[in-house]
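One chain comes next, on its own, written as structure tokens: the form predicted on its own.
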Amino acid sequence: MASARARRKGAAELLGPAPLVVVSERPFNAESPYSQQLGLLTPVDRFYVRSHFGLNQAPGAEDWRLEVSGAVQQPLSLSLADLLGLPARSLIATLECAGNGRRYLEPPVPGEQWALGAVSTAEWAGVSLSEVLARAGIAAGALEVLFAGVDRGPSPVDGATIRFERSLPLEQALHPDVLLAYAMNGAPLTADHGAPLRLVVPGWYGMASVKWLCSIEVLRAPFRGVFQADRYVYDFGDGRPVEPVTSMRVRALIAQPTPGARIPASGAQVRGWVWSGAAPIAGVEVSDDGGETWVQAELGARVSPYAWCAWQYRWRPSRPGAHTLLARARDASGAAQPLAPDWNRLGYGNNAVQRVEVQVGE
């Protein structure tokens, strides 16, 4: 099997320019250029990439199984065909990681300094997690259900050897939405992006997405992991209580035009991507004048609840010279994107505008 980075190679070498921004090569963690992104779905050569640890090589298909465990009825270990043998079910959704925006916060904060380009769209195709629960059969006094990859590395607390673990609850976890998948974009997933099998957890942060997943274990008490109860929380410093990442914020980007590009008079086509893992969109609004004044964009068709929609909108400036251009969104939820970042110690879910600096000229 080609390593991940043989192949990220060979694509860069047919598309031209590196389609990939890495952010931290060991472990590999990358944006995608998303200012470039033309269609619902990304391209898999131009998905971000999110890894906790470094995985030499993932698992194969011929030796590859996936254990269910714990409060079950009947123990079970599945292979890759086992799971092609039961019913399909395919979905587009939207993943965004958490930290998607940490580099903004000020003061500055811990981990991966990504920007904007941390959220990717792909249609996901599986078994519901649901179905091989069901097979399973849930034993009683069952509140969580844990997810395990094979991805071994040290822990960010202590430095012990951990794998990346998550837990949900057991009513998210027995949604039919949520996917045991084997396929991206109609093709088997790639070692990036989890293969032989992740979770894919529509609407919430890419976190609870597990890749390389290996064993199901439903728990009677919930899970305190390092990656449950260290990460992925919202600590404000505030006095606030302390709150678990779980779906996306609602948030509008401007994919084009891009950060100090020169406008003709005339004017130029704005437009962008919005999501929300917690409701449909509402609106978006486009401000020219640093957010005093706004504007409603035009939406384009939403395909899936969980995947993010194009946006629109005809801009004639009033005048020429430099312009600071915003899109705030807001989902059925009355959730709006603040104007400046909540901050929080660990730089999670940053939905605050986007500000595009350009210059329009004669």
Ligand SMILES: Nc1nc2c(c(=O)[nH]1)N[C@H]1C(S)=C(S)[C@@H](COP(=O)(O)O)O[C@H]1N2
Second form
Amino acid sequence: MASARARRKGAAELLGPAPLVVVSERPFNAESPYSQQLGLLTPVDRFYVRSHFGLNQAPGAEDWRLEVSGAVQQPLSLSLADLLGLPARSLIATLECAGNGRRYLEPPVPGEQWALGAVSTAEWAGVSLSEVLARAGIAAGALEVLFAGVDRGPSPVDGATIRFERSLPLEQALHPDVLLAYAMNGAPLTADHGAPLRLVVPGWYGMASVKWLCSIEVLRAPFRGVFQADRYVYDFGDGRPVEPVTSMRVRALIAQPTPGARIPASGAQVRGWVWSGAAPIAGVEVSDDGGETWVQAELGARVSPYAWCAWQYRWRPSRPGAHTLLARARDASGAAQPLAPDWNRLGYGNNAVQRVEVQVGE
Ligand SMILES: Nc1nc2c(c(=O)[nH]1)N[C@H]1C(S)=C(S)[C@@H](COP(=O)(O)O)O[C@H]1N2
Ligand SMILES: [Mo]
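Please supply the coordinates for the form predicted in complex with the named molecule, as a counterpart to the form predicted on its own shown previously.
Next comes the full complex, and the chain you just saw is listed first.
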């Protein structure tokens, strides 16, 4: 992957600004420059990257295999060619890291200090996981399905070498929209995004979408690994029970204007993206007075139930000077973005409304 990064840097020199905003070099973690996001799909070289350990080299597609084992009638060992021979399925889905917005928590929490760019959208193509599980045959007593990537590194809990592995409840794993994806935006997966095969769990925070997938094991007991039980849990520290992090909370992002922008007195188009993994989007409201009053924004087409949706609002400022723009989304379950983060010890799911300060000229 070092070479992929070197290539990216080389390309950036030719094209101008670097396409990704680097959060850490090793392992490589970087945000998408979402203020420049124009179309629905994020170009692959602008799609955020989140890797716990990183890989020196992505597994070669030639000798790579996917092993399916555990509580199944027929264990399988599949090559990429085997998977390409199964019925193909594609869908557009937004992926957001559960740590997106962690930087804004008060008091601060440990972990990658993401601003708001750990979210991107792609068209994923592959095979339904359910298709492969049906070929293996689920045996009696199955409860969960465990997914492991080839990447290894020190456990954040005790430093022991572990793999990145996570499970899904059987019912979720059997949903036909959960994909074993080999392509992204019409091209084979790149090393950073999990080549040659990754899981894509639409609607869930990104940690569920295991990259560099090499093994699937059907389990009869709940998985309690580090990235399941110690990480990716909401620990509010206020007496509320500890809960697993699952679907993406409703959130609107303001792409334009950007912080510090100078806006003409006639106003500007305020626009961005809105998504929710928990329930369909119900609406986006904008405030230009720090949250005193709110007006409805216009929603663009819903292209996929799993993809973000464009929104916009034609803003006509009532006075010159400093303004704080806010955008707040609601979903059909009645959930709305909070004005302040729902703080938790590991800093997940911070979907608090974004504030963008701008200056309106005379
Ligand atoms: N094998 C493996 N899969 C992984 C990870 C990882 O570190 N290793 N990170 C997860 C997390 S936390 C996120 S947010 C998504 C990021 O996917 P992306 O890098 O393609 O954006 O991958 C998930 N899958
Ligand atoms: Mo993540």
